[in-house]
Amino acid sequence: MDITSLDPRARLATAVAAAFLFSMVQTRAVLFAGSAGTILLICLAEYPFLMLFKRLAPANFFLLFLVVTVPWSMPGTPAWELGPFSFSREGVELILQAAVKCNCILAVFLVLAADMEIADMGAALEQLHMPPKLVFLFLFTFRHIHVIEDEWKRMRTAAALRGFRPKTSMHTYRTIAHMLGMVIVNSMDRSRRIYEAMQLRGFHGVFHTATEPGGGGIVFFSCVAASLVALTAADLIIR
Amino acid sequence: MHISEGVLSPTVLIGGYALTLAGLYFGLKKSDYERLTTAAVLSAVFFTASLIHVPLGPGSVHLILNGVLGMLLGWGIFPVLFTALLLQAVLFRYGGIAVLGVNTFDMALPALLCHYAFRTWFSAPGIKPIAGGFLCGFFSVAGAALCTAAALAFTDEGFMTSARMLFLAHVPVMAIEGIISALIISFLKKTRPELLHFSSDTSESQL
């Protein structure tokens, strides 16, 4: 099934709803059902598993920190002991739950929304009634990330060519701070020029998109929405 | 440090969103599109700064710069961080959509408080602007680490030790951010002092 042909608004709204509903789940059975649903969604979308794992990896760093710190520090029934440390059953369960929730939320988001063009995402957010000023900020920030990054890289290259090797010293910190200060000054000047250029072209706060909103997938999204509602209801009842 | 999805309790997530929405309201209320253009470019600076690694001993830490941006933007720090963190969630899967409220508030509130605590220092002569820059950078990160730790601790008592360790792990980051912020302020003060009053020019406009 081709997810990209579906309505971007529905894709975003579903991904956000799934994120919140997964965060609320408190019962184990519903969490299992939810992860089964997520796997079904991944298969339906024919999302390559290898790519999925690669993209989920950065999100799991924080979980790794919790894995290292929580199980032995949380009081509760000891599951097993290793020297002076005792690992509590509650701690292990807490982490497992967090890990399942986190990866399900992100997998749903990756499958449904992450492949979207940022411009389409901005348009969809506006149609979903996100404040226009915030949408403007979102689109404009994205537009300038590469500009700023290039500027930073240019400065770093220039410094490297003059023999700058970063190490733990005041000289390094001063150099980095001055380069960053220069980036800030340049970018604030740049923003003035951008704004003037936009005004000359008659900009008054509205972006127009070339693509028409809309697309298919009513049946698909009804099914996903129905299962999300069913899972939430089940969670509330079992709890 | 971004908290990832699935960790925090619903109460904390919703509380974070409520507070962030209030901040967004004030941050966006008085801003026109001219200021938003500058805010967007600074938001891109924040995004890029998180990719810059500063050497520290055998390892390195990445910059946050919420203190410097808070100092420049005032209430505008809320929409700027919200946007940058949303893009980080979308593009890199750092953080996430449901925790966006908490993550934004954690970093924006301390920066905003520092803005109001130290903003008069920047126009003073002598050592005061540099000291203000250090304290701004230091306490913005300290506050962010404290809020993040609190979000964890409020979620489950089992996270208490992790929350403490998270805060302690950020102590060197606080020092580096303080130093870098102080040096950035002194650079701005020398080259373009008018930028330090960006948030308060054009009468009461906040962004």
Given for the second form:
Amino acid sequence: MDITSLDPRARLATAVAAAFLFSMVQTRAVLFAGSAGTILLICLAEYPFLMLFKRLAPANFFLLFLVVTVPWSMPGTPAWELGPFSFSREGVELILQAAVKCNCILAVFLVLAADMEIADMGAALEQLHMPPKLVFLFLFTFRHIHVIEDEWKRMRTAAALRGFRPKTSMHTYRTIAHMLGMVIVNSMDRSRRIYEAMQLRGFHGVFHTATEPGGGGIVFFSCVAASLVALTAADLIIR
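Having gone through the form predicted in complex with the partner chain, I am curious about the other one (the form predicted on its own); can you provide its structure?
This part shows the chain on its own.
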């Protein structure tokens, strides 16, 4: 299944709905079923597993700290003991649930929204009746992250050409502070020029995209939504 050909609105709505389900589910059986559905989605989208593992690695590295601390710091029935430390069964189950939920939510967003063009995402958010100012802020924040990065690279290059070598000294701290200040000032000037140029071209707060929405979005979202409703109902019944 070609995920990129689907309507961006359906992809975003599906990812958000799945994230809500995984965040609220509490029973093991429903969590297992949702995980199986996530794996099925990855297989249908033919998303490279190696790339998926690489992108999930930073989140799982953070989860390692929870694995180390939660089982022995959470009170409950001891699962096993290691010297003075007692690892509770409730702590182990909690961290396993957190790991599964985190990986499933991230995997769904990576499959459905990671390769979406930022302009298409903004247009989809606006068509889903998100607040226009929030969409405007989201798009310009994404745009100006790269502007600030370019300004910082220019400042670093200029400083290096003038013989600056960072060290642990007050001169280095003052130089970096001045560089950061110039980055902020230059970025603000550039953003002001960009906004004035957009106003001269008739911009009035609405973004348009030349990309036509893909087909099959309603069918795809309806199938996934029905599955999510069934899983939610099963979770409520099993509780």
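The structure presented is a predicted model; accordingly, all values stated were derived computationally and were not measured. Positions refer to the first chain, counted from 1. Rigid core: the largest C-alpha set superposing within 1.5 Å between the two forms.
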{"property": "Rigid-core frame, C-alpha of residue 40, shift of 2 angstroms or more between the two forms", "result": "no"}
{"property": "After fitting the core, residue 26 CA displacement of 2 Å or more between the two forms", "result": "no"}
{"property": "Per-residue C-alpha change between the two forms, residue 170, threshold 2 Å, rigid core fit", "result": "yes"}
